[in-house]
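We begin with a single chain expressed as structure tokens, specifically the form predicted on its own.
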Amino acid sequence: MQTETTTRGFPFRRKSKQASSERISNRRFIVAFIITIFGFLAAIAANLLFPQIADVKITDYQVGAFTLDFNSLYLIVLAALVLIYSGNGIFSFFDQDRRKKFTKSAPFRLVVGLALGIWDVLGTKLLLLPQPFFPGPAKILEPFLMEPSYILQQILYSLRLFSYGFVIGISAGVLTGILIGWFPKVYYWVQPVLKISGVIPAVAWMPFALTLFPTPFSAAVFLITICQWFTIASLTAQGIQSTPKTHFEVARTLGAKTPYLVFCVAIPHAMPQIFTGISIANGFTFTTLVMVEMMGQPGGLGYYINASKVWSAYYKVFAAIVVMAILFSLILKVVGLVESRVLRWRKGLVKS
């Protein structure tokens, strides 16, 4: 339904929410599908059709029953992207919301595919980019053929270090936030300490952590815990303190005691702030994780970057960065899924 309104003598139509929701036609979606696939197909064509002019050492690696070089692996990755986005497009065709997301991202995917093709030509085929600082995308994939088990070992070390700091940091942050938000005396004594210590970068505590803790691993866990603790504790306390008094009054009327008020009223009300704190803290945690691995850890992706940089193996540095981007994005995705599950009652109340 549309309503007509006049402003300064000029009529205009105000669309209702149902009318303003844009529907993606089949033709427009097919165009978006073609655009998405075209970029990566162009990258494949550039790799296959453009000759290898620059003198680049190409080594064969035995992967199971197959013999691959970094160029073959690059083509496999591009083909996998084509298949993934093709499957996503077919799956999205039958749902209007997924159609919108797929269509909206099509130009970006086109540019990514074309950029990969140009980068491959300049960085691998011609070596026009400054070497060894900017290797081509195919060269960046070579470490996964050279030392896959070693890279996996560094990934598991980083995940182990992150998991310890993540769990301890969240536990300490939520507990501190509850105590600060609920008990005025705790707020009086702890909040100033939280404010002062929270603005200090976690890596600044590294010399003290290495002295106080018996192993570099436990010192790194302590630094990651600090990153999580400050932000989560602050936002948890805000969520507890902002709980409307009427909620407590209603609960007391029904006979609720203090434990019920804390765990069934205050904490559920603070859940959005708690998850906001976790999301914000993760950004600082990833930075701290890489820095502590580069400054004293015997393993991890940061350690791998540092060791590769010493030998000017910058293609390995880029490979580790790619792994970090995928790994940290997956962690944030998992946290987002947990948040959407716990806070599913907000659907329809908060604009997505």
Second form
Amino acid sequence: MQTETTTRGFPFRRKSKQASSERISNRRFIVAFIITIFGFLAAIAANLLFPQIADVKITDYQVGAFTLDFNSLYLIVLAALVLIYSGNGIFSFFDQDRRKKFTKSAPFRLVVGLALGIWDVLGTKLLLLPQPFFPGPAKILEPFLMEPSYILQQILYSLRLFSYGFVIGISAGVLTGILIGWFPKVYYWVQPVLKISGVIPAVAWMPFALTLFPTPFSAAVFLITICQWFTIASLTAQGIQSTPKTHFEVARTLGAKTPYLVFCVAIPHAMPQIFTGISIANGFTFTTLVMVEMMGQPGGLGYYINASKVWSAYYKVFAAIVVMAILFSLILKVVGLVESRVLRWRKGLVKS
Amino acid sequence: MSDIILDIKSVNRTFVSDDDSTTKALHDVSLSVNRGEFLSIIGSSGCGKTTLLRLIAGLDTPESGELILNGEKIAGTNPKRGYVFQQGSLFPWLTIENNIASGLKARGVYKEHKGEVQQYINLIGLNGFEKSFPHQISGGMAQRVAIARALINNPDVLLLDEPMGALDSFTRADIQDKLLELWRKNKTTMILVTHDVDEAIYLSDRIVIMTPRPGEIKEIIEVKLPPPRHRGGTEFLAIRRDILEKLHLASAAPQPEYTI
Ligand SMILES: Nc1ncnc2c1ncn2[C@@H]1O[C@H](COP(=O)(O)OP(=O)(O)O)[C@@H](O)[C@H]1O
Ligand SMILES: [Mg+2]
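Can you swap the form predicted on its own for the form predicted in complex with its partner chain?
All chains and molecules follow, beginning with the one already shown.
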């Protein structure tokens, strides 16, 4: 009953030619839409209707022309979520694939909204959770009012550290991987070293890095670099070595010399593995980044966590964790976009 | 008669396997190929056809004997000797357009000959598929692309190793005609390995029959049929019977296997 009735009458055609197995009817989609935003609306209602019973200090901050406290910021964030999901819902209405995705996420988003509401009541209104370890959701937003530019500074520090390590690590990794994959002699001498260093957590090099490098920043870049380096090098080498011989033979009969064989045959063939290496390495990199910052950097989100912990400002710790979650997800998203662009030739070739 | 472009003189090639057993893939093979001719090599599987073609391409070296092309000894690969592999030889990460252009790019002459890419796409009838990737087109289209990619380098000799072996008969007939068209237009010398007798008769000036264990040339048959050739014609069928007989005798000793 809920299939077969959908997009008829709409001026928008579905992008994919094949009809997907299940179609989301208008009615079902509208229900999903309501479910999606209901949780967040409930959280807003809970915040507005539930009286502030516990004695919580709510400070006003001056943001531009407005005076805000953390509770109003919390309401703004909830309202923004409602707006974003509504926009997404309206946008998704016209495309079956997007409809499906949106519908699938609805129950989860409902629970997120409800959980926020319950947390708000327990954590801020009643102050029932153990303090100061578990602040309410609104309180976690307070640092963004209190010291926004200071937090931004830490984000930029982390981002800068990550970018340096990422770029240097990938370049060094791909280069090493090519040399190992191409020259048997290099393979013989470097591969065992790589294999052993690959299993050592990067932070183990920290004392060594701190003495060897002139600044804490360059030491941290080194540690992040080696996170990327070894993983990417071994996967690049694997990708190059697994290039089918016929690809090289074809290229040679077309008149190719070694540079073409390396850069236009072996490396494109190794590209999927290189990206696998990058995603594996990113996991290590985030861990290392935060640990390094917590242990000996003059800035960064890890540093912010550590400094806040000293003052028992756990709401700041949570704020930093939220920022990390968003920041690292964004980085993975960007890498994913680049990957799907570079590897678009594999679309439909491999099981996605 | 016409001048000789390729001279193969008493070539031998033996393979040694891991378990030390040896295979005499080519035994004392001698063959002269005329400039501009269409030559087919036919024979049961394992009689050394691919081995011979790889030697001509320069992908392999003989243990004795020599191969002379245009008066020069063949050593290593050269874009003057194009090679079309059986199947799946397109670079999967390049679009059709870029696969064809890879012939030019590999030689570093892409800039000068850029325009020819589109010409070849038109010629093989793949307009509209320029931006497709190899896995998005059919096997027949892919083989046409592989042929175009080799031909764009304007080779003296085009070596084709069962390029239609994995295709259905309609697609096959279609590519055969395309191949004839390209051959007449470019006057490239063609050496085609095939296991399809009809295909050999339809296309060739001469047909080389090879026998296995050891790989040898048994006989060379001239096909003196004027174009257009009809697969059902009496003369066609007579030649066909003749070749099948010889092939059958050739592989009668062990057992006939016309598999790819
Ligand atoms: N690289 C190789 N190593 C070992 N044996 C080989 C190799 N290439 C070919 N042969 C053997 O040489 C013989 C001729 O092979 P091939 O030229 O591929 O035959 P065809 O193309 O006529 O089917 C076969 O018996 C095959 O097993
Ligand atoms: Mg063969």
